[in-house]
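The chain that follows stands alone, in the form predicted alone, written as structure tokens.
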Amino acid sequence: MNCCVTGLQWGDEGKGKVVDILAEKSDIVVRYGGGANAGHTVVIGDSKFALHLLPSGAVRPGVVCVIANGVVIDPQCLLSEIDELAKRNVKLDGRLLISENAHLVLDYHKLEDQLREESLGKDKIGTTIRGIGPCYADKIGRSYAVRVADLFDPAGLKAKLEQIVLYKNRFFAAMYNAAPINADEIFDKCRKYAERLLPFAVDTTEMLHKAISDKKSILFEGAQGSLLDLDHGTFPFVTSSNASSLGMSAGCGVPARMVDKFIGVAKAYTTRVGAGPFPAEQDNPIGQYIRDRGHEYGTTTGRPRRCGWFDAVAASYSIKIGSIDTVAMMHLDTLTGLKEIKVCKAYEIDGKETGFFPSNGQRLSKAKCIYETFEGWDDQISDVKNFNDLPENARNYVIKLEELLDRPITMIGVGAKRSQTLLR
């Protein structure tokens, strides 16, 4: 069976854990979008793995890992990840494949990201400064893009980088009065990257279609969350790719009809990193309680996440646009100890009630949550193995969310470890 896993909120939902669990019965795991701005965490026993570019199935022995064409690859970050796993006896030789058509994040992309954010001051978007947006912009602009395939042609790459750096230096000097960057230094780095990355480079689209013909089980892994989708998220406070399941087909060349199940991942509450509207945010002791209990600090940036109640309006929107079949609910244990738990079941905008999420930032910023309140629970649930053994109020909370989302919640996280997951 082929499955696709995507986030239903603003990222950080726990997709890494879900993918790791599903990868046990998968032959191939495909990362189809985003870049090193993603942070997927897998906890196995006492070992914690933080992955940014490698698919979360990388820690499963024997699983083939594919980085598809829709991903923008920071070579330095990817090689560091590969080396870190090797130190922990996780070998990727023979089971990592990288698309020849994936674009490369280079030093000038990171510089451009930093300079642009600094110039915006209080109006900055809140990017991770990893060069993701500028790389995607160059991809769309075409003329100044560098792909994995370019590493095969050193002479052609050197000439291309000289042209790109000439343009970038003129732009950076005019716009930001920045010091020039050196094309030779970037080229030398690329030659070193090529030595190690080219053995993994293939036409991943061809490979995936052969795998489908061979009846292999493929797991497609999204990055960030649906509400950060470039076209359908809370623009401009979004990422630079299609982070919903809508980006899967373009990101790897496999049509959606070839996927048997779409799984949406959500926390039992809501978080957001960076700027942008967040109707259910609790900028108060409740939000801090959730942040501390859930260790809500970015895997990639370390930034404290904004925290709030579960927003069923937002999650339902992501379910609709992503054709989601089932939901995996993570971090239920984080809510333990709260006397009351609220869920946003509708919005009021300009005096009118609505149950549909407006991705338009101006409208969303006016949204006031209409809440339904539930009794909390005090019993610790991290050692619970079956849904029916949860406290009654915890079970009632999950059942109510199923009603609001109109989808079954088939996986429930009650702790960070792989084993702390209830399957229904």
Second form
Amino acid sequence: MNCCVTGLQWGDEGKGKVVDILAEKSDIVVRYGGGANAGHTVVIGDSKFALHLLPSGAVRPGVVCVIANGVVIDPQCLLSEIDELAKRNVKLDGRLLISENAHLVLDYHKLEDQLREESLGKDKIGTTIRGIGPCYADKIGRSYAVRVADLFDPAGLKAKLEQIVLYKNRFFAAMYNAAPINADEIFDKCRKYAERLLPFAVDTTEMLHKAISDKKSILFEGAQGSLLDLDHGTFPFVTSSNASSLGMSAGCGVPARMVDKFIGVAKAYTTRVGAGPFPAEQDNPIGQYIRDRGHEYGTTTGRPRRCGWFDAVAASYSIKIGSIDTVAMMHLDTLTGLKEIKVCKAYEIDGKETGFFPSNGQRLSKAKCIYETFEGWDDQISDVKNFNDLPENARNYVIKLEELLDRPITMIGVGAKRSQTLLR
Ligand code: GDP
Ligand code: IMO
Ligand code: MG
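Provide the structure of the form predicted in complex with 6-O-phosphoryl inosine monophosphate (IMO), given the form predicted alone shown above.
Following is the full complex, with the preceding chain placed first.
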């Protein structure tokens, strides 16, 4: 069976945990989009892993890990992730494959990300400064892009980098008065990356189609969240890739019809890092309560996450565009102790009620949430093993969300650990 896991909110929904659980029954886990802006956490007993570029299947021995064409790879970050895992006795030899067509995030992409964000001041996007936007922009622009395959041809790469650096230096100096970057230094680094990364580089599309013919079980691991999708999210406060499950096919060359099940991951409330509209945000003691209990600080940047109530309008939109079959709902335990829990079930925009999420930022920023209120629960639920043993109000909350989303909630997170997940 082939499954695709994507986030239904603005990222950090708990995809890493869900992928880790599903990877137990998968042969292959594929990252198909985004880059080191992602931070996917897997907690096994007392061990915590934060993965940025490697698929979360990496921590399951024997699972083949694929980084497909749609990912933008920061080689420095990937190599330190591989080394970090090796130190913890997680070996990837023979089970990591990287697409030759994936694009490389180089130092000047991260510099450009930083210079642009600094220059925008209060209008900044609040990116992770991982060079994601500049690298995807070079990919779309084509002429100044560097791919894994370029590492195979040192002479060609050298000439290309010289051309790129000429352009970037003029641009950085004119726009940001920045110091020049040096093509030779970048080339030398690339030579080192090549030595270590080329053994992993293959045609991942061919490999995945062979795996499909061989009836292997493939798990596609989305990064970011549907509301951060470049085309369908809250533009311009989005990432630079198709982070909804719509990006899966283009990101790895496997058509959506070959996926048996699309699983959407959401938190039992909503969080967002970075700028942009967030109708159900609670910038008040309730948001702080959720942040404290849920440890809502970024896995990649450490920034405090903005917190708010569950937004069924937003999640339903992600379900529609993502052809989501079932929902995994994480962090139910974080809501313990709240007297009342609210869910946004419609928006009021310019005096009119709507149940359809407007991805147009101008309209979305006018949206006022229409809430339904539920009674909370006080019992700690992190040791609960069965849905029926949850407090009645917690069960009612899940059932109500199923009704609002019109999809079954088949996994429920009651704690960060792999074992703290209820299956229904
Ligand atoms: P991802 O980017 O979607 O993989 O999510 P992150 O790893 O960035 O953020 C999710 C955070 O919530 C991580 O710290 C997880 O360990 C944690 N987490 C996941 N599921 C649960 C849950 O059900 N309860 C609690 N308390 N923490 C969870
Ligand atoms: P995972 O996979 C949460 C957000 C950034 C910023 C916007 C653009 O862990 O869920 P970028 O660096 O991509 O240009 O930043 O997108 N963002 C994420 N937020 N989780 C993520 O990944 C994110 N990846 C990017 O905070 O608002
Ligand atoms: Mg994350």
